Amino acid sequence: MNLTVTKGLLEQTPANVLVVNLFEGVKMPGGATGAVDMALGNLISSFVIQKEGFSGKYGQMYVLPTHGKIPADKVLIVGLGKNKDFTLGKLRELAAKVIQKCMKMTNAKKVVSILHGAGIGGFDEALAAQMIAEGTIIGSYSFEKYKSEKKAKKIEEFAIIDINEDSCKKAKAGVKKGKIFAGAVNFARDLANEAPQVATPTYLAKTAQAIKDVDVKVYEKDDIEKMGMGAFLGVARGSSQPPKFIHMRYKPSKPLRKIAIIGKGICFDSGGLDLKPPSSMLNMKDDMSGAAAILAVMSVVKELKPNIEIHALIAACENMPGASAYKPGDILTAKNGKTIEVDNTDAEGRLTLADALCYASDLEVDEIVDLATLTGACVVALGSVASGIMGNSQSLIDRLIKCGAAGGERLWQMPMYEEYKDSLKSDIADMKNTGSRYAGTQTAALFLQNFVKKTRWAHIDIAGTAFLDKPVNELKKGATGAGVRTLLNYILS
């Protein structure tokens, strides 16, 4: 889809649908809405609002065709809402529910839009744009790779439209960033949703080497035990894939700090021999989603050229009940020296990420950032609206709860009690890698802090969040690209 801005009159644009809004009780158009209702003879006032009932509630939407009287084919009439719970965030989510009605529409070829929210609404054109281009670009999303038969109908070209100037070049600055940031979540999005027999380690590993101006380097089995993470290969031992250590790094010529971020990278969950059932295992190729949200950062930030250093690492592997697999009972080694008994093979996430957080911070960095689908505990606890964030830096958290916010993710803190730590004794190790059925998502990142040494770090739990069994906002069943907007607005922060 070509997603332009540009300077006219709306009434005048030649389009198969152009897209005007009204907020909710407004009974007389005014701005560009008012514009097209005048060229239409009024319409929209007369037929849609008095005669048809059109209120202007959130997410309603009203189809008129135009009968010549202007370039356009048809006009959607959509609801803002009440104006004053009009948010950027609802205005994201309102594009994608436009986009998705328009590629439902016969030959929607050419969508022509109004910048919603940039009038009465009082948004910044640069973010009311951005909100659009983000919905847009979400929202018209599909994963149909593998059907004969493609039914997501594709819109060629999307323009937002505004007569003054200096409003357009605001808001191609926004259309620009939007693009990016949209782009990135659907990258994120396509990997988790990709098929297990493809996405593989070693496919994680070609993704992030063929990702343009970012240094990479991949260390294979050998080079793994030679670092000593013995946790990492502990849960690749039952998979016939090879495990794959991934070191992305950006680094501009004057850094003002460095970063890690780190996703979770199971490729596959069986649960190891502590078998999961088969209806838990169903979705288990999304484990490697906090892998593929990193991913998808590094793919976009020479774009966005941060002036930080960002160091990106990704422990991939698969957790499966081969021969070799680990056991319950099993005393792993963790690069740092720290012992962990295996209470269960189902934890596995937080033994590869302690390898990989004990590798970041060797690397002397400002601020560690993990992300992981870690526990169903966090299901339970925030279901899937909200991911679960805790951490030793709670300036850290809360700029993390802001990027989160702003890109329409939210974040909510977990406390991290002393009291939690004691589920994680063990009698003959540092540690065990479970703790009690209570507190799970807590007693995961209690572990976790194991392997972080002074640096400030945060881990985001997003096991809720990173796969939806059903629409939510602007994202529709599937992969979302969790922790994805939250991460590019944190670098940029």
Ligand code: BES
Contents of the next structure:
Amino acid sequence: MNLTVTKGLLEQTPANVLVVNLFEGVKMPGGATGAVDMALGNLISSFVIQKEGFSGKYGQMYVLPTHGKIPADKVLIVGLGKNKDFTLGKLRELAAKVIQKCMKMTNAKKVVSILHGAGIGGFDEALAAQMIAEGTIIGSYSFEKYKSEKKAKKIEEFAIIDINEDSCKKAKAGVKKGKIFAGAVNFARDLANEAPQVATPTYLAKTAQAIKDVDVKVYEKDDIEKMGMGAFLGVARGSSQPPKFIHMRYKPSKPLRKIAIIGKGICFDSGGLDLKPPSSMLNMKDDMSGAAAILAVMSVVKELKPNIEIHALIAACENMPGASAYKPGDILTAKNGKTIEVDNTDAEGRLTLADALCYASDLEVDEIVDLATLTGACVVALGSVASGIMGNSQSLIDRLIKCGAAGGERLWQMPMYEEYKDSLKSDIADMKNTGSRYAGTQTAALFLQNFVKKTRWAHIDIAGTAFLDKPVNELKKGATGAGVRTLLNYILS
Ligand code: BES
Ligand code: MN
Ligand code: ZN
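Please show me the structure of the same protein in the form predicted together with this ligand, now that we have looked at it in the form predicted alone.
All chains and molecules follow, beginning with the one already shown.
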């Protein structure tokens, strides 16, 4: 889809679908919607609103044929809800609903749209346009690679039309940013939706190597052994797929600070010898969603040019119950020398992250953020509309929560109560890999903390948000690219 901003009059623009809007309760539309109404001989105000009872409730839609009164074939009128309740997030979601509606309409190759939210909506034009671009691109995503018959109808062109030169200029900048953000989200979704026999650790490494303009180093099993990543290697042992430790680096000439982002990269989580029951194993190809997000961020970093040095790390492997699989009772030694008694082979993510966190700490970065589909307990606590966030720096956590909110991603801080540390104690090693059954999200974070030195660190548990079984806001079911927009805002802040 070609997404553009063009200066012009909506009512004079040829299109298959022309999108206008109404706030709730408005009887006489103004602005661009008013102009379209006038060109249609008041069909919107006197027919759609008066006779058809279109109230402008949020998400309400009405398709009006134009019968040649204007160059567009049809007008799609969308309700924005109450002006005071309208937010940038609602605009993003609405844009997704609009494109999904257009994709269901027959012969909708070219769509032209009003710049929702600008004008009486009071939004900055650049932000409004960014939301429309994000919603449109995220909303029109589908993963149909393996379908013999592609169902999704392609919209060829989506043009935002505005009469004001200056608004167009701002909107263009917004669209540019929105395209990058949404493109990255869809990049992550493609990776996490990919079949697990394809999206192996080797595939993730190749994906990293294919990203232009970032330095990529892939450590093979021997190198990983040499680095002393015994926890990561323990997990990898049960699979016939070789593990890969991926280190990507983006380095501007005079960076203001240096950060590391880490993504959990379990390409399939069977649970290992502590095998998961079938229903729990079903979506476990998504256990590399953190890695997918990190790769997605690095794939657009050259376009965004943040002035910080970014190290992106992925300890990629599968958690399988093969003949040489690690066993409950095994003692693993992490890169920092700490020993871990394996209590449950299904608590594998924290073991791979432990070594990645050690590696990040050794890089002497200012901040570390990890993204992981880590605990079922987080899904129980927060469901699928918020990720959990924890860490050792309240200021970093607060910043990430803000970056998430601006990107349409909710982060909810979970505590890390010291009392739960005891449950990780082992009789024969420095710690066990699982704590008490309750407060599982916290015990996982407390475990991870053992592998962070003094560096400011935040851990984001995306177990509930990375993969949906029913749509949430602008996202369809399947992989969501959780964390991508949060991290993009974070590297730009
Ligand atoms: N990958 C899972 C966590 C998960 C669960 C992600 C549901 C997405 C949806 C993780 O490796 C895991 O299995 N965690 C265990 C830990 C337990 C054994 C301490 C869990 O949460 O049950
Ligand atoms: Mn697991
Ligand atoms: Zn896992």
